[in-house]
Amino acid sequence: MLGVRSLRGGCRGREAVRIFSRMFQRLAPSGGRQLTVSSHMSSSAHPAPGVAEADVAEQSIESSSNYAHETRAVNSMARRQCPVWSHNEWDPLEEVIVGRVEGAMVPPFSTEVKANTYQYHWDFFEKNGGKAFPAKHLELAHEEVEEFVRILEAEGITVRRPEICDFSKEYVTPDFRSSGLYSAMPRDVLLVLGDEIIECPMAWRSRFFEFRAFRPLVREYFKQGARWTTPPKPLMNDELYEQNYPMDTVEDRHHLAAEGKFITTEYEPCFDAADFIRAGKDIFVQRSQVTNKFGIEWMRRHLGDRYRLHVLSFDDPNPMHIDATFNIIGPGLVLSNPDRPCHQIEHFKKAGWTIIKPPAPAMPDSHPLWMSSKWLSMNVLMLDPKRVVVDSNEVPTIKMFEKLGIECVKVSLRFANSLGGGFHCWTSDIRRRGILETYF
């Protein structure tokens, strides 16, 4: 029902109890059956005998009526409650977590790693495999970063920062043995959804202790009412990796990606944060090199009634993290890269959604990126459904911005970007103003 998936959520309190007790009361029959609400109840009322038609239909409409306004009451009131509070990714922003720039590692060059990176900088990886990322790229990424940080501030949002962690130390499992990456990218640890926040079961054996950079403010947050789920850990053994994975060209990756193979197998749930999208009720996913099908339906069986989870796929040879090809800004608006073509785009469409090909990114092929693609230019993070921050070096993306009548924050990012990530991956939004509406 829809009273419960408000109250779920939100945080509860003994308020929100009471005002759905009354919601409850007022839509219940007088017999004391349960009444299933749907957004559309009209359709279905069956009148009582006696009861004419149009008096079910004027009770309907005033029932539902005040049954919205209730769950706006109960969506508001526990927003208030609780700093987890994020519905979708263009809602007003009012606290955020920005990530660290400090121990960035370059990851062992595993083969996880190796599926997921460029041929042209397998050399890179190969010689650097454990060791720090270049010490004058660190210092220009993280002034970008802390930059960037002051920015948000200024414009009245807080800021949140996980802990510093030593990622060069080595660590040993059962199952097998790696150093760490950083603690950069929050959008790949932390998925929100309305109040709770899950550590989500990464699939890089690089990044299995990444987590405890952020436990901290999760405790915090979690100790001020969000909720908080941590999805059965990967044993990240050999079993969790097609070892014979061919992928020495753009080709063997294209052909497999369109058979649905990928580096990781289904052997145990794995799946990045990075990789699902948020709109309301409408959750969007992608099966990837680090999100497999075992992951997606953990996650589908964890939501229940209270999303509708869709999967969809690209015309992608490495897919990793949703947000550089398919990134929703608004109501029924998402940036859909023209490079790599939603195969379920017809159904945004049908739903009266505005596709938006965002141009061909600025940056130079001098510019390294280790770990990412130049269309890291669409990588943007919505302040608000009018204000967007992006990259001061991509001006076809601010015009294209300016253009749909949203006003950009201008940020150099492209130092930091190296490191894999635009500002949606450097970025977990914690609170969002607004409430869990549909719009698919």
Second form
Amino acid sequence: MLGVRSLRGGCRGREAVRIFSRMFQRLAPSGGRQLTVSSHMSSSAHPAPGVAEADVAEQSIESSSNYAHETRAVNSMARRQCPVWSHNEWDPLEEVIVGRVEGAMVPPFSTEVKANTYQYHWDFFEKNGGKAFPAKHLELAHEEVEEFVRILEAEGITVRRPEICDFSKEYVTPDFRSSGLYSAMPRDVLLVLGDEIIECPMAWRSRFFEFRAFRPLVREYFKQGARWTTPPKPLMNDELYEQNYPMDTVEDRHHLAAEGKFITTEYEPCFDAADFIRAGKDIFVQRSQVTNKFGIEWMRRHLGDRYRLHVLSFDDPNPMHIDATFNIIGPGLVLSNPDRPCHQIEHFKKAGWTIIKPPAPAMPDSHPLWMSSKWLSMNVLMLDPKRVVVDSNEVPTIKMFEKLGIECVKVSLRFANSLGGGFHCWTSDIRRRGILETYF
Ligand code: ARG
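The structure above corresponds to the form predicted alone; please give the structure of the form predicted in complex with ligand ARG next.
Once more the chain from above appears, this time first in line as the rest of the complex follows.
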């Protein structure tokens, strides 16, 4: 999956090598070893139709001339003071988008929604698909999210919000009809890489137009100097979904996930932003129910030499969004879900990373989580490497952070969790102070 070959330079782990200082000191990569990391698709996986085998084969990414070129580019971008500027999940946060509860709708119960939800909620989806979530629940979620916003603002962070949209409107394309979902989870749709903001080609029909809620912000950021990318929009016709995907048993799904098969096919590229997680030059992605190999390949070619894209996989029968599975919270520091071991963890250990297994979530079974597992407990938002926003009810997780010397900003997000996300999902960081560095 993830090939690591040694050339020159040292394992950096927590001690990031500063590209800037390198440039200014005009140092050639120092003696010793330098990691060249390649990303390629699993050999058990079917290559996407139209994607040549050679394209998904191992590819060496870094070369020192590219490195110097990129360093200059980064430097000039930093000087421009772009409003969009974020390279990882933990540098000091300056501006963030927080999602909205207003207008949240239960998605129509289509195959891809069924494949991503738990059987004990199917009745709920069958009855409520296309209608609003229960009003009282939304009211409580709204209070929590607005309190979260006030707390971020009190920390001196600029908070931006999507438009209030009517997600109940039905839309018809030549290939399907649907109504919408929400603008609650900016992390799912917007991927920020340095000064670039990517509106991701999501895989759920109910999310086809979700980017519209964020368009006013993206237009504004573009005018202020950000780069704005929209990958090919999927048609989302029936060929994008595995019609015979077995829904009923977790064993079936485990089996299929292990073979690299999911509800989405390889008909056309699709990916959600939340299947990517950033650590400077190294970006990690998982093949999931909503991110296919074709989409990963599209991103790999799009990123070219600017980043190293690594495909990770986990023991997870139902992967969708990596941030409750493998949440990178600091330079060489990762929360790795103990129920979903990472198949490539040895590479992180070799690179000197600290791997933390977070404690079991404290969420009671009685609380409805319509669209996720309880592991939202580890779906935290770093304000800087030493401060984290964590759910005030998740006492074991709070204790874990305190032991790590990370100060906890405690906010309750229980009712907002029911819509499928924690603090990381409910946000998309637009600007973090810091530069592009190498940590892996
Ligand atoms: N699918 C994950 C789970 O059930 C939740 C991930 C939520 N993340 C997000 N960005 N919406 O554990």
